[in-house]
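Just one chain follows, in the form predicted on its own, and it is written as structure tokens.
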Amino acid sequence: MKGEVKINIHNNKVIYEFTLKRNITIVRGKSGTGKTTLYRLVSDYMKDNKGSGVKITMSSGESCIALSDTDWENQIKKIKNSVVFIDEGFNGFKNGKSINDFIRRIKKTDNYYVVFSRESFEEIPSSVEEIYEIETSKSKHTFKKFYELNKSHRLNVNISKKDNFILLITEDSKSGKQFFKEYYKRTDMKVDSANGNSNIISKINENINKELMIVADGAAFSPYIDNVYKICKHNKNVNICLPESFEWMILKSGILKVKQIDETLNNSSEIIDITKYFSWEKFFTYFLEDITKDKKLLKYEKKKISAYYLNEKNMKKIAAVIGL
């Protein structure tokens, strides 16, 4: 599948109306929020079709598809271009090895996935702008973003009017630091690299004192936010930045002229391909290589970046994206 899916699930008694934009949809919420019944509805549809009182539209794609616990391997393995509801209890998701060997299953899959669950799995990287919880008005039940991003791509928790943070912590070990210390170099401020989504947490509790700001890759940040967001609500020293990616920021800059950049920006859902790509942040880093490649002052390399993007015009164009 490709492109936004726009879906409408209903019977006599509730309507789902929601849109899809990427593989993994991750769904929130307490008990008795409508998760269930939007599975069982599915469900329901794939058992009896037209008997069981569920209608079902889709923008794009085959099918909606119940995955049960009953075989699951298999059903993976028949699925095509389909979006397949996933509900909370799943077998697949019972310890870190099953989610694993789920995730290994789905990854060549062209389907997309919407997960209800009320956990963070570390084990599948799936975008904090696609975690959502289900909002209900009447008997009309849509999706509304958990996490909300500013323009800036600043989480929303305890924003100061001004950046004051003494030490900016990166995600990334290689071209994102060097960017950053780069442009930091003339001032006071430090730039640290967490070597990793998976150990900003560590990073963060390590300079719990310090005014804080990260910078991680949005894209497949998910399974950290819950934790990461707690920590921001209680310590309005630390404020975090997810921007889909260091390479991203640099395609959104505006300072290399291809024109290709734009559009693949601004149809991102329809560009890439989740065969080859399950988290989209592979994909832009992949994007901004090719662009470059033949260009030999502005060539890429997530190792070692090269001079252009540290100009001093350049950065501040490349930095601006998120607020800096």
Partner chain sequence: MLNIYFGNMEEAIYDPSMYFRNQYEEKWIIDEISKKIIKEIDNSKVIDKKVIESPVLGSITPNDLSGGAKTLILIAHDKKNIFNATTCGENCASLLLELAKKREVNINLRYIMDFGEGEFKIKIKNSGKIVKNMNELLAEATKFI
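With the form predicted on its own in hand, show me what the form predicted together with its partner chain looks like.
Keep in mind that what follows is only the chain, not its partners or any molecules around it.
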């Protein structure tokens, strides 16, 4: 599947209306909001489409599938170009071994997956922008973003008008870290790297009493966002900024005059092949490397950022993407 998919699922009591934008959508939130009811509607529809009393319309894609507990491995093999719903208590999420098996089986498929779970899976990196809760107004249920990011991609908790952090922690240990080190070279600001998303929590805990700004790839931060959100909520000195990725910041900054950038960023959902790029940050790295590969000065390499991206004018434009 590619692009946005609008879905309407209803019976004579409830209506669910939502739009999916990427291959993985996570639905969490309070108990009693109707997650299991949505799963049941899809499950009933699968048993006897019209005869179920459930109606489903999709703007694209073949069908909606409720993944069963007992035969999901075989089920996955047969599902193509569809939206797959996975309920809480799914057997494939029971332990690390089964999650790895699940991820191995879905990684190169062209389906979209809607996962009802409060548990975060390191093995399933997806976007913080595609985590929702169900909002109900009378009988109509819609998806509402669970973690709101503002225009500067800051998580909408602890936002102050002026940045007063003294330590910036980046998930990126290569080009992103090199960039922020250079950007803050002539200031008192310290820049450190967590060397990967999975170390961010321990890095925050080490520095919990300082004014902190965390910068990480929003496109793949779903496994960590819930813990970080709660740390931010209960520690007013911790802020987090989640652009899609560092490469996306460069693309978005306007410092590269390449025709297809705007089109690619504005239509990422239509353009990114999910069978090749499970999460979008990998695509943005590939795309930036690809469009600059034949340009001597502009050539982008993840391991060592070139001088072009570190000149003062360009650094300001890149940092401005996240309001720094």
